[in-house]
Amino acid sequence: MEVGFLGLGIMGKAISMNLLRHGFKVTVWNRTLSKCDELVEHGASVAESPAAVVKKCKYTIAMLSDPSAALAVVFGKDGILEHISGGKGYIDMSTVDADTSSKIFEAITKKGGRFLEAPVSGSKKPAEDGQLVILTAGEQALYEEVLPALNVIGKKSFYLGQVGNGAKMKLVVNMIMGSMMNAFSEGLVLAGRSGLDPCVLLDVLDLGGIANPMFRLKGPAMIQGSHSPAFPLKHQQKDMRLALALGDETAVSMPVAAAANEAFKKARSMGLGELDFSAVYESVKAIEPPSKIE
């Protein structure tokens, strides 16, 4: 199977490399073309624009940073709409809001193309290992046709029905994840300031009912002040913002998520946006303890 791939950031590069390793023919494009070089060394072809990728490939996958990037690739100069046509499928794995996904769906289907939204749950390592969770919605026939590729990219794919449902599910998942990371960061700092060993806290958590892979994976590095980006903090804050907007639309009170969003915004203001989202720990730690009165 031959596929096109647009966007070679942390996730897009890992997914494309995984497809190549499994024998797929992959044509790639990235706004900064030099990011394509490593993929070319592993057998990928490079196209000069999103339009050129769609013209060449029956199926094109995109993994872009935010709604504005997702829209630009479709509607902009040399974009998807210039060559999307009957029989060609566009699979958008970007994390965007439901309105953005619907705009892309309407534009592509109006030109005779086919559309599937497919945001993923997981970060760099799961992407490299083909262990993502894929949240699809849109044309079910297209979903079934691209399952061979999805089965390489992820350990499980969910088909959620109409366009918008995939985007909404991803925002709910990332809202929960961001809120958990903020609470986890507060707990680590609270333990340390209380005279407890944060490493022992990790052991205690791992033996209890709230044990989870994120605490297990991120905790030791956070304590050491290491936040190598698997999922950049700026993207986590963007997803918190979009999830809160979804809460506004549906009249759901989300005070915990709102507080977590403020912590991520503070971390961005500290210049931590390019680090892993675990760097929110540094914004919590930066709050000085009150001075003791002698």
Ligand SMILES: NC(=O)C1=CN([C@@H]2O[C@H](COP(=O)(O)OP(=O)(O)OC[C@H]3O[C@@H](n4cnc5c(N)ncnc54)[C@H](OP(=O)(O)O)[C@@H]3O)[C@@H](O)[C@H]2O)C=CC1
Second form
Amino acid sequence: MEVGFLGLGIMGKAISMNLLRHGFKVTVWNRTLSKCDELVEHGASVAESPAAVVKKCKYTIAMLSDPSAALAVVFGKDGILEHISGGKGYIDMSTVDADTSSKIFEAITKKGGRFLEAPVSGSKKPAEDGQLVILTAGEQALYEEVLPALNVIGKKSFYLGQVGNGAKMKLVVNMIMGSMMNAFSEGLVLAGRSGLDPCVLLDVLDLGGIANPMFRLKGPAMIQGSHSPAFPLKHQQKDMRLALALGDETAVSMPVAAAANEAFKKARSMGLGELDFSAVYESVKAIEPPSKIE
Ligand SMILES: NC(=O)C1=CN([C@@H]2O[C@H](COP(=O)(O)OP(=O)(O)OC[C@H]3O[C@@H](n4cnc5c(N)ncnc54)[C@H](OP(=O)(O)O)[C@@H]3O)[C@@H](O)[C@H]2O)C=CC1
Ligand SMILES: O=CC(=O)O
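Can you switch from the form predicted alone and show the form predicted in complex with the ligand instead?
Okay, now the whole complex, with that chain kicking things off.
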């Protein structure tokens, strides 16, 4: 199967490498073209624009940073709309809001193309290992046609019906994840400031009912102050913002998520946006206790 791939950031690079490893023919494009070089060394072809990719490939997958990037690649100069036609499929894996996804869907179908949104849950390592959870919505026939690729990319794909449902599911999941990361960070700092060993806290958590892979994986590195980016904090804050907007639309009160969003914004203002989202821990730690606690 031949696929196009747009966006070779942390996730796009890992996913397209994985597709190449599994024998897919992959034509890549990235805004910063030099990021294509490593993929070419592993057998990918390069095209000069999103339009050129979609002209060449029946199926094109995109993995871009945010709504404005997702829209730019479709509607911009040399974008997808210039060559999408005649049954070609466009699969957008970027985490965006439902409105963005719907705009893309409408424009593509108007041109005779087909659309599937397919945001993913799981980070850099699951992307490298083909262990993502894929949250698709849109044209079901396209979903079924591209299952061979989805089965390489992920350990499980959900088909959630109409366009927008994949985006919404992803935002709900990441709203929960971002809130958990904040509670975890506060717990680690609270343990340390209370004279407890945060490493022992990790052991206690891991044996109880709230044990989870995120605490297990990120905790030891966080305690070491290491936040090498797997899921950049700026993207987690974007997801909190989009989830809160969904909460506005649906009149769901989310004070916990709102507080978590503020914490991620503060971390961004401290210059931590390019680090892993676990770096929110540094912004919690940065609040010095008064010299004497009354
Ligand atoms: N990292 C993770 O763990 C996960 C991320 N996600 C989501 O996946 C998406 C990608 O994440 P990730 O790979 O980490 O992000 P990165 O920041 O590593 O990569 C972003 C990609 O988007 C491209 N891009 C940004 N702006 C534009 C634009 N205006 N026009 C064209 N291309 C653009 C970048 O190109 P360039 O190289 O030129 O900057 C790059 O290829 C995001 O929506 C994120 O929320 C979902 C699950 C997990
Ligand atoms: O969106 C991030 C993730 O880890 O999932």
